[in-house]
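In structure tokens, the next block holds one chain alone, the form predicted on its own.
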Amino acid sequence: MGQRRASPCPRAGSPVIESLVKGLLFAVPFVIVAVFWILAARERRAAADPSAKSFLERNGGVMAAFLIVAVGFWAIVMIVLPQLYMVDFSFHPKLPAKDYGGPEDHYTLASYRYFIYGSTEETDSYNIVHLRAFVLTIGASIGVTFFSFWFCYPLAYFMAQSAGPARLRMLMLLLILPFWVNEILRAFAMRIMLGTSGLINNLLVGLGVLAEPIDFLGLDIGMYTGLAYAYLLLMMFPLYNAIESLDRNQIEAARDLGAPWWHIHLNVVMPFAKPGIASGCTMVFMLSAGALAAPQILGGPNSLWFTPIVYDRFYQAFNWPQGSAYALILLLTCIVFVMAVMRVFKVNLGEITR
């Protein structure tokens, strides 16, 4: 019998179509720099005021030439090349790293078609782990998020309208004082007190609230509190700058004209404090989504999380484009959800970075 001969790899696209794709990519970089120019002077004009000095003027031309050009290379050199060679990367086969650039690389949808199927060339099944580690990652970013908001959000209102200057110290040095140890000593001090034989489970069986201890890491409680407990200042400090700077005579005419305190909360407090809000959602729903180190330190055995799935396909099956093309998903998953957030409070990029 003889042998079947092995037929050559196919390019999947031919040199014209990879120069072009790798010009888009080169001036990607610049398009972007030039859409938050754009949107930075549409603000600037709507809000423009003559008796304010420009930039230039503020700052003199020695700082403000030194300002833009570090601003410049921090987003372009640090930030936004290095997101587009991920994204090129992920459009690559999977090769040894001799192979890059040779006759067999050329530019594929075989990770993305992993992502949804489990396999580069089948589509008979989907990808159910991964697709819903992803899902069920977003949803509970989500949820992360608005729980941090409902329990940030009557202290930060508390701190910054009710607290006097000394219980206002006290409290901002009881917020950050626990964020001195490091993150990862947090999650593991977490994991101790919420063990089946840990300090909270051991407290309830002795008041003989529970029967028996509770696998919080197993129920992925202990998960979620560590995402909520590790990002609160995040929540925090948006709120109260936002909420900090009502005038507080506007609650009190409210209070005047008979409103309830619900009412003055949705119609005034909560208006009134929208870019903090918005602020807060997104940096919690962002860094959540992209949290490492607590879910595979207070995650149960059968914890699923998409992070961690993007960190075995970099380090445990050494597939670099397709944990390219994960990180990828996962990015623009959270640059929508950060749009959705600016249309829900109508609030634009300015307002949300003050």
Contents of the next structure:
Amino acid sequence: MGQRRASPCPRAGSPVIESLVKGLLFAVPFVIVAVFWILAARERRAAADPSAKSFLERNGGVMAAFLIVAVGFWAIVMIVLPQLYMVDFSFHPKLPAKDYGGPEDHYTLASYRYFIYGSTEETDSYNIVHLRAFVLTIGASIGVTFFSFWFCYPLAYFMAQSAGPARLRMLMLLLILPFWVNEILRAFAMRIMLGTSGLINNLLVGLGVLAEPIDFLGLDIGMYTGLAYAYLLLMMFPLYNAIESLDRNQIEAARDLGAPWWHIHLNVVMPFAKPGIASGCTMVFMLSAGALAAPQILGGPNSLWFTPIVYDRFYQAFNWPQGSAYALILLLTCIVFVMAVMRVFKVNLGEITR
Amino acid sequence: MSADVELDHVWIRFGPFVAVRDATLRIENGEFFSFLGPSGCGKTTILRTISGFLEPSQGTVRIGGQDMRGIGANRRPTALIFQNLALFPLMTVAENIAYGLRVRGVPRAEQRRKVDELLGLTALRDQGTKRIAELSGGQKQRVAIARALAVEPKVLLLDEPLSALDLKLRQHMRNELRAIQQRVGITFIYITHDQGEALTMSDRIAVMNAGMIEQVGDGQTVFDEPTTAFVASFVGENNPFQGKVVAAHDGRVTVDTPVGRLGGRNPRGLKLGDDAILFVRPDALRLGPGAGGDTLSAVVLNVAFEGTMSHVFLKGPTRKDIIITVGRGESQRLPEQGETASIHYGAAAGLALPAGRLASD
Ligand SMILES: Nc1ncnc2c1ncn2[C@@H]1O[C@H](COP(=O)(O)OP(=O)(O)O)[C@@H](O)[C@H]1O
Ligand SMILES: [Mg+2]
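In place of the form predicted on its own, the structure of the form predicted in complex with its partner chain is requested.
Expanding to the full complex; the earlier chain stays at the top.
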């Protein structure tokens, strides 16, 4: 018993070297800003044109400095560095805070091993609960994304191509206003609506449509509805923007050439709106997979969304390395999945930012 | 089957606004027919009604004798070429042309054959694999025509298709459009605000003003025998002299205008005391005093030499100048600016029509 299958990872160096490395890490943003600065100073809009101004000349010194520092700081300090710390963390064992950097600290795959096998040491059995939650989360997020798309597309199309200005304004307001109410309140409100003795069940039973109330929450219908609703606008606006920029005459031209409505949508509108579709679907998928409030509030008793598990790793199990590892696994899987789908549909990353 | 297009007392309203009022006409199979009128007079609205994107508020549209009410744009034997062409930017030239065939489920080989044929017809050979953005204005024009012809419509509807092109290309495309129409032999209904286009290409022209069809006829008739003041002033340059009829007999009238009493033909049967406008074309006005009574005099404002001809502008009775066109071969002495010149015209050149709105250009 207790024998190690995986060989121990090499230990981190002495505390001196460790702090040196950390210090270097903190210097990285400044180095990058300096590099940006040099690049900006040397950059010419068109090399062939000698009268072209450099980035600094174009924007003026103060503005250029602000842009470089802001972008550098934002990209490095707010995004890259914390993530790097998380990556680093996920390869450490669980230790009391004071022991990090101490003799017990070393690089290890224990947290990842735990995700797959349910133990930091054994590899005999699989961590069914977590793996299942993970796969279900990805699958359900795909489902939520699909639902959200098919729900939003007709509405976005109507708003972008058919609605008059007055109706458009009203629809926009109706879409935006509910999002002034915060997410948690909305989720609880939906819980009240969908509960076994909630408004919808009371109504259906009262009208005699149902003999017994349906457990919407237990069946996770509440959770899916909540998720789809929470990210509605993130699907709506990219779709609306993309469809709105389609020349109405193209739709009419297709119609004039004899196309039935579904053919026009499949072959004229959707290809044109592809960047918007990709953008909306990516956001809804990513955010659903990482959602916390809706699954926690609206999830049924036996549903296990993956994010609450990650959350529990951090705050219930106090196991930051494991939490980091779980979060990273989710993030990487989502990125790989999104990239693969975009590849299949021939959308490049640049397009979806349009 | 014949594909005559008939409008039978067609009215089109947008809310309280009347875009087309009581349009009745018949366009023969194989005809090149133009609607000519200033911007906003309802030309596009009529075309959209024929193509099925709009239903008339009142009245009937018939194609080949069949009432088109309730038949959608995708089921009418018409094809529309949009003012901005509306080509599909994400498809190649060949895919654009084949779109209507693809919709109809035509087999691929047949699609390819048809596309090749149309690429040949529209002088686009070897352009099939290009993207729309890679084409010049004239080529896009031709793709739009080929795409519309691919579905073998009985009637091709063209909404100012040349307006985006530069002058040289526009003139070239006029001839090309006319040639294509003669080759395929189907009805072309063409919309334009450019009288030159209408006159050079069309078998017949309907001149429209503010939702009304004012006159229908071939180019020569519309130009030489306008029946309303609007048509007389819109088709070709014209000099209007407003006044009252003071004598009317034998198909001729005399109109009392601010520049004197002027005589002219009276095709509309104006009577004594009627408000009238007497029109004389710039090339029918001559410098110098005439033998008869139709002479007037006015101050010369400007003389513009334009190569093969010169224009003389004189102070008119209204805001509008009197224009005289003097050909190069004519041995008339050109007057000096500021001089008071006498002008006259031949008895047949004056045309009196009932007073009405003039085209404001
Ligand atoms: N959908 C519409 N709603 C309201 N008014 C319209 C609509 N379409 C056209 N109109 C009006 O009808 C008149 C004729 O328009 P149109 O047929 O496009 O003119 P043209 O093509 O001769 O320039 C214009 O005054 C225009 O504002
Ligand atoms: Mg128009």
